[in-house]
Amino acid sequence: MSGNAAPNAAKSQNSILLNAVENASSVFATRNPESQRLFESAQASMPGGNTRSALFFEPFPLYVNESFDARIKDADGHVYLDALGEFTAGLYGHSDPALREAVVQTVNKGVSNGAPGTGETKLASLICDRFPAIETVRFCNSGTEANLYALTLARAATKRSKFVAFSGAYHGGVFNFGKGGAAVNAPYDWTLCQYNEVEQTTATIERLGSELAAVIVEPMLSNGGCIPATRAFLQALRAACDRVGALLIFDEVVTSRMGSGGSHAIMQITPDLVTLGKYLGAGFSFGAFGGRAGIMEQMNPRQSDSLPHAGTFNNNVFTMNVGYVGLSEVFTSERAETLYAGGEGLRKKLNLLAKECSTLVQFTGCGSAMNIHFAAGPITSPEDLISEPGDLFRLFHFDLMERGVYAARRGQINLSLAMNEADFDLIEQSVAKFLERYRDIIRSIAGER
């Protein structure tokens, strides 16, 4: 091959890929004129017509008017299987009868009472019974708040100020470590390490030593690409934190839905603190942080030196009452195990399809959350994904919507309790058709014939 041949081939591949994306984008725009109109109207009152960055994509986001069971219906009347699942918060689907009845009963009894109620005690007790590492718990309004409180609690408990987190991690709107961090991050003293890298991480923990308050880690990087931690990595973090007297915080805002007791139960590793959020509010705003009773006791308002914990809606009656019904009657331990197994089985099938297409395609994940990737070789950290062709994710997103499946723009698929085997089959078939449709482009990028 001549000196110019390789660059010319790459240029040709990029041109073909860009043309495919432009065509898919055009088809999407033609199919969704009402979403486009609503988007253009929204820009008059919101910057970019947006109030949640994760839901924005070009040429304009899909506007949803109605949802039911495992389906959503957009402003133009198209119905989709909801495989985005509100980024794992939509675990229950959209119309579970037990949750609907709990909402009605709550409304009938009155809201905004400005006082404790029995609902929060029932939900707290159930959470402590369900998750082995949580001895006592307190509520807040989001996973972001839960992590904010857990980190502050760790700082107070250890009287130290430094924290370790991992590149690509997302611990909420003000703790985003994708691409090294974000300008809106809360000003904590962070040291970033590479996910699933044991030797350098433990060396960093040892170096920070008596200054380190806590290590915070997701047992599976969610926004970072559904990359699960190895048990050896989490065990190493536990041991290193013990050696230097730092706390270990598991951010289980997403992974608490894995099995009946969350990832720490699956891995049989006990963190000092656990943070929760998303689905546990059963559709209402929710956050919680809990763990060892001795640490959590610093939040006890009966003590003169307790940490303050305010929040008008910390114990709002909708979240407390409906969340309790969801966890006790709908997402039982048995159903949690079934959903986890179903997700593992579906991801295995999708990886068989990916393997038939190209070495550049694979699915990572854990249980009911998974992500397509366009990268060859093992994926153990976001550093393994640096060279992924971003336009392939756009193609995947557009193609699945065209086939009636609504997934995350970043290639994430989240299952819900409202789905059945036919829905799992639809996801599998839609992925298969995408890979068949764009097989030549994918294989060309991978350098395969």
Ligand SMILES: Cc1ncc(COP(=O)(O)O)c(C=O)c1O
Second form
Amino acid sequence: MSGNAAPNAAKSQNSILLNAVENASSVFATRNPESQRLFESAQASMPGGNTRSALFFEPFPLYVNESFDARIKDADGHVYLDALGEFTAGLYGHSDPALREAVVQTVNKGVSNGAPGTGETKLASLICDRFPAIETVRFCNSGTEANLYALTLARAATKRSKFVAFSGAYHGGVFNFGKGGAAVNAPYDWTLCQYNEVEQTTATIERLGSELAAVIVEPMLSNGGCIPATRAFLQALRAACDRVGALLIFDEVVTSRMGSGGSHAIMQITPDLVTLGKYLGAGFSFGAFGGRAGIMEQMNPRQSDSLPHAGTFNNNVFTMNVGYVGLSEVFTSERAETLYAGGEGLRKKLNLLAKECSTLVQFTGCGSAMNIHFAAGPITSPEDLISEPGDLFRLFHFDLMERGVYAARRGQINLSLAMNEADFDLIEQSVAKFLERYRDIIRSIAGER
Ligand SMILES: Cc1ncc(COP(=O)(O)O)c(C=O)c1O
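Following the display of the form predicted on its own, present the structure of the form predicted together with the named molecule.
Once more the chain from above appears, this time first in line as the rest of the complex follows.
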């Protein structure tokens, strides 16, 4: 074999992959002329035609103005199984009758009341019952805002200003630690550690010691590729925070859907503060932060030095009333456990398909949220994903859409309560067909032929 054989082989693999992506992209563009037209017209009034980074992809995103049950319908009339599930906020699907009724009742009683209502107390009380680490809670408008408040509370409670977070974590638009961080990140004093890396992280916590206000961690990196934390890692964080007197914040904006009480209940670990978001607003903007009553008490307006917590829509009646019906009548503890088990079962099946295809393919995740990966070996942190070929994710995304399944471009699949067994089967069959269609390309990238 000549010295150039290996680089040449890699080049030709690359061009085969690129050709496949270009083909898939042009099939997508041909199928979706109306989405393309809408995208072009959106560019006149929004930079890049976009107001939410996660929804942009090349050549243009699908435009969706209608949805029902577990389905969305795009502007060109194609109907898809909604496996994106609004990045987990779409837990309830699109037309749950109890939620629709709650919306109608709320409208009928009048909105924008400028006063406390009973909805917020009912939802707060239910959240405190469901999530063991939450003794008292406050509402806000997004997961980003919830994290902003949790970090600020930690700073006030400890009178310290340093924070530990994890590479690849995402705690909101201004707390993005993917790919080295984002230019728009809020100016907090961060030290980043590697996810699931016990020794390095505990050493960092000890080193920061009396300057450390809090450690913030997602029990599963969601944006970072559905990588679950090990219990040993979270336990080590709990112990190290206790040793130095820092707070432990669990960002459960995504993972609160895991079982009845979120990941901290499953792991039986009690963080000091928990942040929530996404599905809990049942389709309306939602954020919440809660935890130890003693820490939350800093926000009690009856105390002279209390921290203010303003926000016109903190208790908006849609979120409060519909969110309450969602959590009390629809996402009951029982259904939460069933959905979790359903997700675990589906991921197992997808991993059997992946294993048959190539060592390069696997699905990571937890319960009803999962992500395909193109990386051999165990995946315990984003550092294990550095050499993933991004074009395979594009192929996967286009291919699933051709088969009538709408997932995230980053390969994330989120299940909803509106899905049934046939929908789970459709996901499984679509993944099987994708792997079959591109098996040779995937295997050649893995060096398996
Ligand atoms: C773990 C996590 N935290 C926080 C957020 C931010 O939530 P929001 O988009 O509601 O601001 C997200 C959103 O994806 C998230 O995944």
